[in-house]
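Only one chain comes next, encoded as structure tokens, the form predicted alone.
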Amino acid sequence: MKTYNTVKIEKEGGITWVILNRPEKRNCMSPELHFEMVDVLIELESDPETRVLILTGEGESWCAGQDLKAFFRELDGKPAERRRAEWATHEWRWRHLLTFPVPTIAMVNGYCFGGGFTQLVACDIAIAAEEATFGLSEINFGIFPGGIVSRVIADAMSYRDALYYSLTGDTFDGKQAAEMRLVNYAVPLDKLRDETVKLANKLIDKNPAALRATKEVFKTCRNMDYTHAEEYIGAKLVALRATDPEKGRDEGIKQFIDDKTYRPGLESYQRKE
């Protein structure tokens, strides 16, 4: 992998850690970080070593939103540069991350504010430290959650919670984020990495083609009516059987019916890599 100024990449046993690396700025996002993250995700999308991607932040923060000085003030009067930066921020945080080909986990280790909610929601699964602090503080600057934050929180938070925290700017912790289902669950900070790795390894045991298809089907069907969803899912099942190099469906049924070595709902079928 390349080296970057604002992002660190670490790999271990099928897990790729993508670490926002501006701890002195609470990992808030500069144009440079956006451009580097576009490159990082493009590189990793076809990386055979990346079976699960974990997005986290260096130091005590996950991501404190946009760098107001670097992203806004310093681009005043520079419309072309601002347009490129705006393209990059949406390109990696939503288009690439949302459709990333392997499971993605947001490991929220600290502050998560404003623009950081976009990549939080784009990740498939989110685990937070109980001590993490979340906030939609834009109202305190006299604005509202911009980019596509107002849209993504409408998906990930309840109507009441999304409006309450957008209108008040109040913060909430990891436990509250789990209670409102913004994250899947929260654990003490000193157990966060171990619990995230445990989950990542559970995913690594699954059939990679089935994992990818599961993500694609869920995210594509969410905005379909039932008739179109039925047609799409049927076609996707045929495509998965035709393209899965492991032939996971056939192997799983064989191990269940013929070999009697596999119990659905309790464990994964035995993969042959």
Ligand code: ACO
The other form holds:
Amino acid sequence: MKTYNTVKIEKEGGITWVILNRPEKRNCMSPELHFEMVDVLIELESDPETRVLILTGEGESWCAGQDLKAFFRELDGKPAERRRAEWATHEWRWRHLLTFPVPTIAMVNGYCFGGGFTQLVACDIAIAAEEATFGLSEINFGIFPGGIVSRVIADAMSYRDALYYSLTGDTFDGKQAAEMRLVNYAVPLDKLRDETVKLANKLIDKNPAALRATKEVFKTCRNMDYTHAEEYIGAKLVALRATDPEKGRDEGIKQFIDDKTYRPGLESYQRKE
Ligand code: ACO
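The structure above corresponds to the form predicted alone; please give the structure of the form predicted in complex with this ligand next.
What follows is the whole complex; the chain from before opens it.
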């Protein structure tokens, strides 16, 4: 794996840790970080060792949003450079992370501000430290949640919470983020890594083709009408059955109906790896 200036990659037991690595700048996102992240995700998308991706931040911050100096002020008056940086920020966080082929977990270890909400929502699952601090702070410096933050908070926050927090700029902690369902759950910071690894290992035990299809189908059909969704889901089920290398559907039914070795309501079938 290549090395990068602003991102660290660590791999262990099927888990790939993608760590935003500008702790001295609270992991705010510079154009360089965006370009590097495009490359990181393209590399990892076809990496057989990556069974689950965990996105986190080095130090006390998850991501302090866009870099107000390098991404905003320094690109003023440079339309082509701004366009390139805007392409990259959208490309990695929305195009690649949203549709990443294996499950993705946002492990929010500290500050999560502004533009950081985009990758938070793009990840499939989010776990926060109770002590983490979230904020839609844009209003505090005279703008509003840009990029696609105003759109993604409509997916992941209630109407009331999204408007309240984007209008006031008030912060909230990890416990509150879990109560409002912006993250799945919050745990004390000293347990965050262990709990996240536990979840990642649970996912690693599942059928990879079924995991991929599950997230693709859910994310794609959310905006379809019922007729299109039924047709699309039906086609994806046929495609999964035809292409799953471990033939999970047939194997699972065999182990339940014939072998009587497990109950699919309560656990996964035994995979042969
Ligand atoms: N853009 C540019 N620089 C930043 C950012 C940012 N978003 N966040 C932190 N930094 C820099 C600071 O300027 C400082 O740099 P310096 O050491 O060269 O002076 C360094 O990171 C450390 O920041 P401090 O403010 O000293 O750290 P502290 O731990 O006290 O506070 C906090 C951290 C709360 C994250 C604070 O830095 C902050 O409020 N940052 C802005 C967060 C924000 O509003 N993000 C939304 C950006 S807009 C968008 O995303 C669309």
